[in-house]
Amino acid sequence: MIAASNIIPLFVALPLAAAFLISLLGKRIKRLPDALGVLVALILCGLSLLSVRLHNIHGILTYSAGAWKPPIGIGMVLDGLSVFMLVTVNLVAFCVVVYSVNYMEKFTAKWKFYTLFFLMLGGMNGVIITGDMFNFFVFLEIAAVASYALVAFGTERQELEAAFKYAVMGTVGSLFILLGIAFLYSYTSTLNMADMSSVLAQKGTGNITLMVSVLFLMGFGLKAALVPFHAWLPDAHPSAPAPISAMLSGVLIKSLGIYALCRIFYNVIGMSPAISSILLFLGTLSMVVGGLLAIGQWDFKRLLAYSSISQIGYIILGLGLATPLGILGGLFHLFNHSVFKSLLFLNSGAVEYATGTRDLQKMGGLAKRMPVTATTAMTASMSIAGIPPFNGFWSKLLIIIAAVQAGRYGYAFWAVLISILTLAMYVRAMKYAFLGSLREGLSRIKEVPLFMKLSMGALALICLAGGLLLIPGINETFLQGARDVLLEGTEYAATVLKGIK
């Protein structure tokens, strides 16, 4: 048990040695960055791939940093939810890291990515595993920070510009969550989740327990992009390089936004119908304006960051439901959003690479020129739609059926008629960019390198095969582990401190 608990602290060590490593050696040894990038990304993906046996063998893991356990010391946990949050952040990282390879030549200095790049996923693997909630903003600021630098990478006035947006707005939202921390520390006395929770139960909830929900609700809100805290997602996602903007769509918007939403309101505070019904209307309301923003635009990578506004929408739904069925659903959904809206990033990254422009009227026909590219971008497409047999149509499927089991119908039709717009938007933009006859100028395009295919080869297969995580087996091993630790609500607490001792 205790040797098995020691996995915990490497998905943040890892990174971080890997970005001081990085930032150290990488200006004098030139393939040291892209070599040792790949290694620790690959071992990151791979540990949280074992750390799903790990869980199912031990249950959950608690780790403890220094000679102080906690609730006094600094608490690790590794559990249902968090192992389902770790696969899917280093899974995407992976594949991301192997596409960054070619990708970043074109950029100087692309040691300087790399050690951004580790310490935002050091940051977003401490903000999962972390039990207390110092540690938890301490872990955000460094994935916020170095995102805020990522976005600006290109330093282009427009990619400077996106970036100030994003790092004044973000800076907003990251006021509201430490407030909220320091309410809660000097209600209950406590920094570690689970001993809050504890006390929290014990105290009942009050006055100051409302105020801290609604500043959760802003700050967290605003990380995930939910409408109408959404105003910096379209200029930031669209102006950093591809690679950053799958991060940035794929899954830094889970973890810093939707990841701690759900865990303070699950497992801290405890889900009320009142945060459920406003996480069904802010999910709603996210999922109807992305889209019908997103229909209108003609710049590939602004049209992708629209649509995580409207996907992140239905994740909300499908938790906010707060059933069994909902909660599976929203989790799913997180999943194949972080793989399909990646390699649609990615796939708009490799048509700019190749064509030198984002905007689908100056484009056709690339499908000739670039059929890998084409291929992989057709399926993340209709995966995205929600067209069968691809993973993204079993998630949305699951949140319609659980709105309809909860009696909730105006919201299961507002999922299908965005589903159905979904569908419209990207076959618009599948047939301007790669079917018709190839444009004027680009006849002496080619496809992208050989690490570039297999990225998006890579995740275009889990689109395709995604759905056989509901099969029986795999389903209670990862999804339904996440799913039961939502649904434990505050008494997850007990099972934490038990483990402590």
Given for the second form:
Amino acid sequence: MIAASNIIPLFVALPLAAAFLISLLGKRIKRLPDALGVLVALILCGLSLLSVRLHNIHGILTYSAGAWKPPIGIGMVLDGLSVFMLVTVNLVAFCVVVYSVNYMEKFTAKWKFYTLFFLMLGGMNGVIITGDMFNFFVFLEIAAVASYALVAFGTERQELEAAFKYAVMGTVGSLFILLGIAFLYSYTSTLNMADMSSVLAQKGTGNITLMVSVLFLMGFGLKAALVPFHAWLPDAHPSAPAPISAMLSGVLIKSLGIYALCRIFYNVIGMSPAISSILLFLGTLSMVVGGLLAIGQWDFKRLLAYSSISQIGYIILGLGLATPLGILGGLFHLFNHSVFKSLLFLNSGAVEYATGTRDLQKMGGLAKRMPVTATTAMTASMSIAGIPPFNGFWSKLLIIIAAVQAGRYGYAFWAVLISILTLAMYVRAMKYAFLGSLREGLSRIKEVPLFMKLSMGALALICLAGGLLLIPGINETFLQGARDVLLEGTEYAATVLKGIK
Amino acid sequence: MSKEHEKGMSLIVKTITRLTVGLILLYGIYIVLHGHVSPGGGFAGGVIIALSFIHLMLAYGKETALRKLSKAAASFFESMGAILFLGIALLGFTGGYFFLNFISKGEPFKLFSAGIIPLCNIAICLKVGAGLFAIFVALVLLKFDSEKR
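Form predicted in complex with the partner chain structure, per the form predicted on its own context:
Next comes the full complex, and the chain you just saw is listed first.
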């Protein structure tokens, strides 16, 4: 019998194999990049769903690469939070790959796109499943560097500028993270996360953990685009091709930013009231600033990018509350946001594909010509604005209730206010883009090709059905597993180390 | 003089390059193959191997160097190196673990020892060497709008 934990390295090995095979053969064999890309993304999506089941049967799974036992060797850990993130990332990635089959036709080097895409996916999966601090940094850099190149994929002046800005700021963020890891390594003499956590618990926290916390907050805050560190996002996300915008906004900022913040602050260093208040404050600040900046945008994708900052604020607010309900709401909103924001970016890409513009003032009445795009965009907008019964409503409700329960009335008030603001900005965007009379010069546009419709439709269905994840029975298998990992805090060390023995 | 000598640097540089470039390449290969028994390894050796081609390019101009190792070949070797490395890692599954050193380790400090590590070094060398050369070529071939005439 094959051990269940053998599934773990596949999440890294498969995307990397796809990336290099496509770069080797993609130029010569015309249809290979599409076929191999969709196939591998489908397998990864299936494996991530399988991992939910495996986690429910076996509990926490660990893997020692090369049969070297951690803490000496590199350990990989599949726990509730990893499973949750893997499903989110690979589900969105699969939809995005299906969408790219048609969308990326207008670019010359499709195989380069797929190579970079799968490198990024491999990096993200690696970040999620690794249990080793330095290994974590390496995967983070793989994903980040691939995303710098993908932002510049169009190689126009504006795209190169955005990519350069993103690369500089991203590298500064990575340096903070590396410095933090170096300090932690010097203090604990180990790189394995679980071992590091138990050593920190023994030695006690001092000034060095404070310093490291600040470095990580800056580094991962930059990756997650929390407000004081958000300047790269509104340039980088609109400049990338639409599938990549969807990946960046949908999952990259979450797996490199939020997941990493959670994993390190909850499981390795341990949550303290100070960090909790900082997260609450930064989350609310991002929520408000992102929302206010988004409302005045006329560029469809730029509006979505600012709105991402705002929604990231909600997630951080939920996670910063550090109550069971708050964490559940934050994680659920993370999943929901990755679904509807990637759907919205794919919609904006479909509109750009058909009309050639991203300016909301130049659109109008597209619903008549592009029914599928319009319907899915409406679904996603209603989800993000928090209208029942779409998934966004439930997660925002959970976050607000959690804030009220924790006695944080001010934060709850801002969350409600920005939710109304979000509704306003999306109603406005939908009105200008899809409703009203068809503009002159747009009368000859056509609906987008089949694969783009398929992937948008699938994501819209998840938006509609997402609320079902909260139903007892399904909730325990998926969301609560992730929540429990964060709730048990530094107990993580004991659980993982027991799994290794 | 033949046409080949019109491009690149002066005769002195070219002569010295002709004498040393083979030695640099050999030294790079030595560093790669002895990576597991002495300081060095795939990355360092790969860089030295790439440097030997870059050296050729600096002295003789890009045409000569690209004749020895074309852009397509560099791209092929780069992907091949990565696939070989991943393949070695996946072959570890035959022994039950990803990245398992499944070949017999042999006697320490002998050239043929350490199982998969020399093979990994060769794969890394291909990846790093071809990658570095490709980056250099990309920078050499890059032309800005103002330079195009």
